[in-house]
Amino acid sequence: MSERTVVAPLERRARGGTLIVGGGFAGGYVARLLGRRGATIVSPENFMLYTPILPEAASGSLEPRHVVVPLRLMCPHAELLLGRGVGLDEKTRTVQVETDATVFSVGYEQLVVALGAVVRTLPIPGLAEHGVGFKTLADAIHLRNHVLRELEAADAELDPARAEPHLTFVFVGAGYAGVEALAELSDLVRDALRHYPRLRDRRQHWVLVDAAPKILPEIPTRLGHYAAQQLVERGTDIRVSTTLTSVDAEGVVLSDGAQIPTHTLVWTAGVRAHPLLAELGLPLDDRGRVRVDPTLRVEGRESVWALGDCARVPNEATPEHPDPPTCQHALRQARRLARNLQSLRRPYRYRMLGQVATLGRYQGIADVLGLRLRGFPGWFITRSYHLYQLPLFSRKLRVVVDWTVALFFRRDIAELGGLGHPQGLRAQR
């Protein structure tokens, strides 16, 4: 079909009146937690990404598949659109939704607003055509493929000088996307060099730069620190209360004055919520988030609610600042939000248990109910809590098989950039 046909509006009618877009990690557990009383999820995917283990996935320690959860298995008594929620009709109580085919509208008697971040980008010269982001399940395939090509490249370079830049890895971002990366990625070469005669003498330079003074700094200062020297030991340049000033393909300028040659910058320095909320009618913040009271209702109307990483929650809890974009905290969220679509609302108040990250192979840090782990401790903390989490069984099970693995072997160095860019008949004739 070469051109997308409106059906009548309200031919589709939402599984048990609520009608949820954005199938990620808040809007898919909203709809998990309502069980048998149904739901239609709109969403570009039929699967929710699990962010927290997506290093695990750029690395080879995780077959990609196994970061992702099936909707359809996740959530079996809900409908799934496969699409974009692309218009809002509050009077009519419809949302459009656009496929690949047709645009259609669905109605609702309650509509959960949960799209999501985006990667938040500057206006740097040269970042949108040169940087390589790192938010989605395609973003963590495509970085270890360039990753593994850059090792090739150098391999072939006779002259040293023009190998380095293909060994020099940068990282614009030191949360907990861009620490958790870096310490993956470079586990990965790590592993691969072995496997590279000609490399195993040549320098490697990573570089972990933020404008922020300190690295992680939503942990504790002591876990902070212990990061930063996990780094610095394995031979990370990190730069702090930097930034970055252009990029082209030839390598990078930062705002120390330091010009890094390179063809690899990985850009992890925030999100922001997502440009369609503009197009719905809905109030937003000065960030662009859906305001929401605190029953995570959106301000202003009846039947339309908001979450995640798109809406500005207030935290009873913390009643000084609003949650930040976390899926510890969306999962908080979609619990409360699935109660008040069911039950008497009640306000959201959730205190956070901790915070963990993994730092490569056995290291790791964790602050948990005021307990600070660090090293193989916080490591294996990090990892049992993102097990807890993960739904389904069958999914942990796959989880545990490619970790168990992972302790025997070696991570494996096919380079597979072609996957899914098949050459087509034609072009094998």
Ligand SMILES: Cc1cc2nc3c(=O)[nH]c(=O)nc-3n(C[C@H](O)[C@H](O)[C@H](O)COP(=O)(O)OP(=O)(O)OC[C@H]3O[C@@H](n4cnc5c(N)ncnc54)[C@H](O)[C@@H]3O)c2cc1C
Second form
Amino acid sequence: MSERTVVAPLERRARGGTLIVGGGFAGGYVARLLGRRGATIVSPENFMLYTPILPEAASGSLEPRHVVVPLRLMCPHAELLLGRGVGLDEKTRTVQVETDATVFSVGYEQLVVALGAVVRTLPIPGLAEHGVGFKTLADAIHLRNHVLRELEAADAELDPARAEPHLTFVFVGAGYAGVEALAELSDLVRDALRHYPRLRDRRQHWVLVDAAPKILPEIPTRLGHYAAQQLVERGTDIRVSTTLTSVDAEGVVLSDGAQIPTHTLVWTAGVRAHPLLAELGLPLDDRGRVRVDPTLRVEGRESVWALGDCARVPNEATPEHPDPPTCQHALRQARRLARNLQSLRRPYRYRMLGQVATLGRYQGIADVLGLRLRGFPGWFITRSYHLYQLPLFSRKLRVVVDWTVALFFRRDIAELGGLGHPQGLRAQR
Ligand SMILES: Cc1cc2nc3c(=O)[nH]c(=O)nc-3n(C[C@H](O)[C@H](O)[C@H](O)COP(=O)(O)OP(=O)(O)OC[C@H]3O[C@@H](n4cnc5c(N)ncnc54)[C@H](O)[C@@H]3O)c2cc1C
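Now show me the form predicted together with the ligand; what you just gave was the form predicted alone.
Zooming out: every chain and molecule, the one shown earlier first.
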């Protein structure tokens, strides 16, 4: 491939005058809701990831391709530029975009910053080298393949003591992502072990670690207790008020002194502001998020807006605190912002209707309009809610088909870690 060339700014203008940087939940929905007015989206991927069902892609209940929605289908009137926003010049009203081959400028009349957040890591010895995140589709696919490879490695070991680290899985961070991912993957392992007769009697060790005094701090205490109880009944070792001290290729050390031999450390301990925000010259809060006024316009700016995880969004319905980083808030912010871009500017206001989470097959928790459900009803409500929210009828149908197939057939346990990494012709010798 040719070296990347820097091209003098071209006369590229955003469609309909609106440029959206970031095609995730917030940016994707703004573009969709702008409809025929059109917009230009800059995004490194050509799809929006529907994160709440990402754990099911990791466990194989859903085809990975079905948890993403192609932006060109979701926003048929928008133009997509596959690349990354790398700079902003407010004087000339242009954003610099970097693609695999070039860097160019795109002019805008209205700019929407929807960069999301990035995984928050800490300077813990070995974390960067040995931990895996759980935020992207690639992370989910990697984790699934890694777990299946660990089962193969355990099966190949004759010495039970040497097999144990392969059957030990440590998750750090007990928010939605960590709890749902652990629950789904432990279901995958339980089902897969039917095909590994030698491993049936071997102990699996699932460990959930969090610095906070309880898991799922976002949800009502009673449901949080239920979730913890469910995980414990399945044999999960929950260690709250505990942190990760170090990790290496052989295992982890925790702040309570435990040394756990393992080859799997999943890090889901929160997110932090996107690093590009610090370079854009926009007003930021103490956590590095863009400050916006109640209409979602960036403070002190006429034509720059921000929303989603990258912004500190004040909510008229909850004046005591800004919005938390969730899909349901990003979606409601997108609705308000799309309207504010087109007509009279009104303040954003959204009262949360509830919270839902799955805990593996047939188990879930839901707190909807004050009604608290757990077990199968909680699981059913959670799935129904996500199905309703998922954009595009074709996507909903694919997901329903996957879920239906999963009811009647055993899980697929093929390990496809080599996918996307062809050996090349030289390796054929
Ligand atoms: C595993 C997981 C499970 C979750 N489960 C739930 C749940 O059950 N319920 C819930 O409400 N919330 C959940 N969340 C949180 C939810 O996903 C986020 O709050 C939501 O995605 C925020 O939307 P966003 O558009 O701000 O960010 P994102 O959806 O992350 O989108 C940001 C986009 O910006 C793009 N981008 C990054 N850098 C650049 C750049 N330089 N230029 C252009 N584009 C760029 C990214 O590729 C991405 O597409 C979960 C999150 C994770 C990771």
